[in-house]
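One chain follows as structure tokens, the form predicted on its own.
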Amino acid sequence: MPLIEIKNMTKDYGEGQGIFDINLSIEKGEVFGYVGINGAGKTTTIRHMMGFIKPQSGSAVVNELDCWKDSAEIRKMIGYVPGEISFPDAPTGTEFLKRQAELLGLKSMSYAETIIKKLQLDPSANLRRMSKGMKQKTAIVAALMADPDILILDEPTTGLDPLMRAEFTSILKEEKKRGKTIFMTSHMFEEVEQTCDKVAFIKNGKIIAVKPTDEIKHHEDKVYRIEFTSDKDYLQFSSEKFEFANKDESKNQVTLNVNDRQINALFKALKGYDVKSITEIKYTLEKYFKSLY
């Protein structure tokens, strides 16, 4: 049975807006990407899987747990990092991370200031004073701190920096080494590729793909991109019966889009010319992304 698994919810806030027959469902020791423009629906998924709202129809469930039911219980075995941060009255950083700590029922703050370190976090800076940057750290650590077996993190790298950004994406791959589930929101095409496992896209609030991202960056349609030595033989392959995307005639250039069918055909034509290289273009989630919209 799924860890996380979403079975036809529906909230319909009116004119179009909310989720509409979700399904999705996560394995244990998944990270599994959640993919979509502002207002697609990913924050309303996310808050009913935090049993925040109750759906109209439908169900999210959490380790054979009723997300709506059994929100507290649920809440306890889930590290969340929400899409808004707002913390409550604290004077610092380090004050609010103890709190934190003493409402997990941490004895140890060792696994914290691991990660404060990696991220390179002061938190005894005052709490309302800090940067989007430094607030979406302390947010970080509060959820990873007490080493939950799940986490569910909503646009986690907002603020950060790009340094920061690949540090928190190596800190991503080390917890799904420990074997983690972490369900995630990014905007951050290469940052969902480099961690995902598997990806769905939501669009006016209803999924319209679910693809391993493997699959996606194998792509069966390729672009390669073939420069020739001389002109004479850029001019004769640009009349082969290829589908180009581009020809550059000041760089003895072209570009063209081959599905893997055509491989051999492609190669086996070249063998006429004098190549001077050939690169793949690769297929991207983001590419993936723009044709699904």
Given for the second form:
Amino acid sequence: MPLIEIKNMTKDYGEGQGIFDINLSIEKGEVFGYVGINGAGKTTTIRHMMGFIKPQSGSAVVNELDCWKDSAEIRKMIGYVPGEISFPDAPTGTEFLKRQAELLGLKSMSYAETIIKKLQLDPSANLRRMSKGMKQKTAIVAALMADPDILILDEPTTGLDPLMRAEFTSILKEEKKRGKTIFMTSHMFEEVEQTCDKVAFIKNGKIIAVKPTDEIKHHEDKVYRIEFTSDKDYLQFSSEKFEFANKDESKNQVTLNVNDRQINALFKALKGYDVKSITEIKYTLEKYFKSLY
Amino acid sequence: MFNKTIFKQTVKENLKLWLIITLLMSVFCALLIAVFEPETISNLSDIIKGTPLENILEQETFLGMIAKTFYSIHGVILPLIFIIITANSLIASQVDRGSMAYLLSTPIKRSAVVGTQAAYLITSILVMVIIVTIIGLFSIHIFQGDTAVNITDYLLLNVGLFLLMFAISSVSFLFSCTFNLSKNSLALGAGIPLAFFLFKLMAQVDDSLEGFKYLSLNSLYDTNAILDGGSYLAQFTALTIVGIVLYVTGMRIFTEKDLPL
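Please give the other form, namely the form predicted in complex with the partner chain, since only the form predicted on its own has been shown so far.
Up next: the whole complex, starting with the chain shown before.
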């Protein structure tokens, strides 16, 4: 029995907006990525999971409890980072976190302190004047501090710089190790690739694919970019029997699609050339994603 | 239906406005009581004897004077301002801004969130009126020691004021619960109570405009009936029922609607 299960869920806002017949199941301990462009229906799906909106048909179930009817019960297990960061009126971040802890019935702030330290956040700053990144960090602390079993994160890394993004990724990995189930949306493909076990793609409100991240990373079709030292080599190589994705004469560069089975043939062919550099262009989620669109 | 922690936080967040309004009301109330001089009225009565104005001041008493000033204007418009701003900020503005997401990502039921906010609005108005009543009683004691004042009638004026504000606040609260955008919640939640206030004023200007009183909830707070021994219980009951029905409806709507959080 999956921990989170969405079955045939539909919410039609008209004019193609909304989500249509969504099916998802997330196992306990899984890190699940939910990818799609803006307006694809990511946040609408999350709002159903949080019990903020009622599905027109179908259902969302967390730990065998209905997300709409038993929403308060379910929220005991969930930490939530909303997609849009807008805090209640509180003078400082510390005060906001303190009030949030009161509402959660949290006795100790020790776990909050740990996360604050890891994110290098100074919560004593004025809440309204915080930078986007600081606000995001504060929201992350608020979601994690009660140490909930499930994390629902709507674009959690918005506004974070690359270093903090890496730190956040390591926090997520640690939470996963501690047995947490994580559901996160993103349009940052790298981030999903690094953290998630499984990824679902949503487009125009419909799920178009659900894949384990491994499967995408260990794709057999690879893309290489090769640069030659001389024009002569470049021209000569251009006439070899490979599948060229792109040729750039000005840089003496070619881009090739190569299946792993052909890799030896490629190296044999390259033996006679003066190669300046060879780079594998990672087959990213982005690319996978694009090929689906 | 109620959450102590939210109540505490809501009191804190709205304390400033509440204090300012309560203070202003107390000052106006005390001032209007202090400046009243029974001679002024008898002098006036002499002057206008035989003119059409005569029946306006007919049998004017201290409480009649207070009812026409404080309990028609200052004492009504000030709490109205508090209600309009606060009702919107309690629900609609938090949904509009998205900050409600933090309240509702805790295991507190929606019904408890909205119930607590309603309880706050009602309590804050009640305490406001109680404070003003006490200030008024003190002022009467200090400034009008020689005037004969019917304290029961004075208290009834305040009970009526509270019931009127209870009913008015239920209108603003209902729209705050209904709309996800502040501007819509304010358009109706502020517009309707203000219209009620103005209609009542209009009705008093001239007999030909009297019909306006039927368009106003404020007409159910009939100070003349209270002071002249007329029937006011039915009106009080009506205000109470309107308040209860609209508050309950608002809470229901909020509990069952879709929230864009």
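Positions refer to the first chain, counted from 1. Small disclaimer: the values here were computed from a predicted structure and weren't measured. We call the rigid core the largest set of C-alpha positions that still match within 1.5 Å between the two forms.
Participant: Following rigid core alignment, is the displacement of the Asp70 C-alpha between these two forms equal to or greater than 2 angstroms?
Facilitator: No, the C-alpha position differs by under 2 Å between these two forms.
Participant: Given a superposition on the rigid core, I'd like a yes or no on whether Ile226 shifts its C-alpha by 2 Å or more between these two forms.
Facilitator: Indeed, Ile226 is displaced by 2 Å or more.
Participant: Verify the C-alpha shift of Gly16 between these two forms: is it 2 Å or more after superposing the core?
Facilitator: No; that C-alpha moves by less than 2 Å between these two forms.
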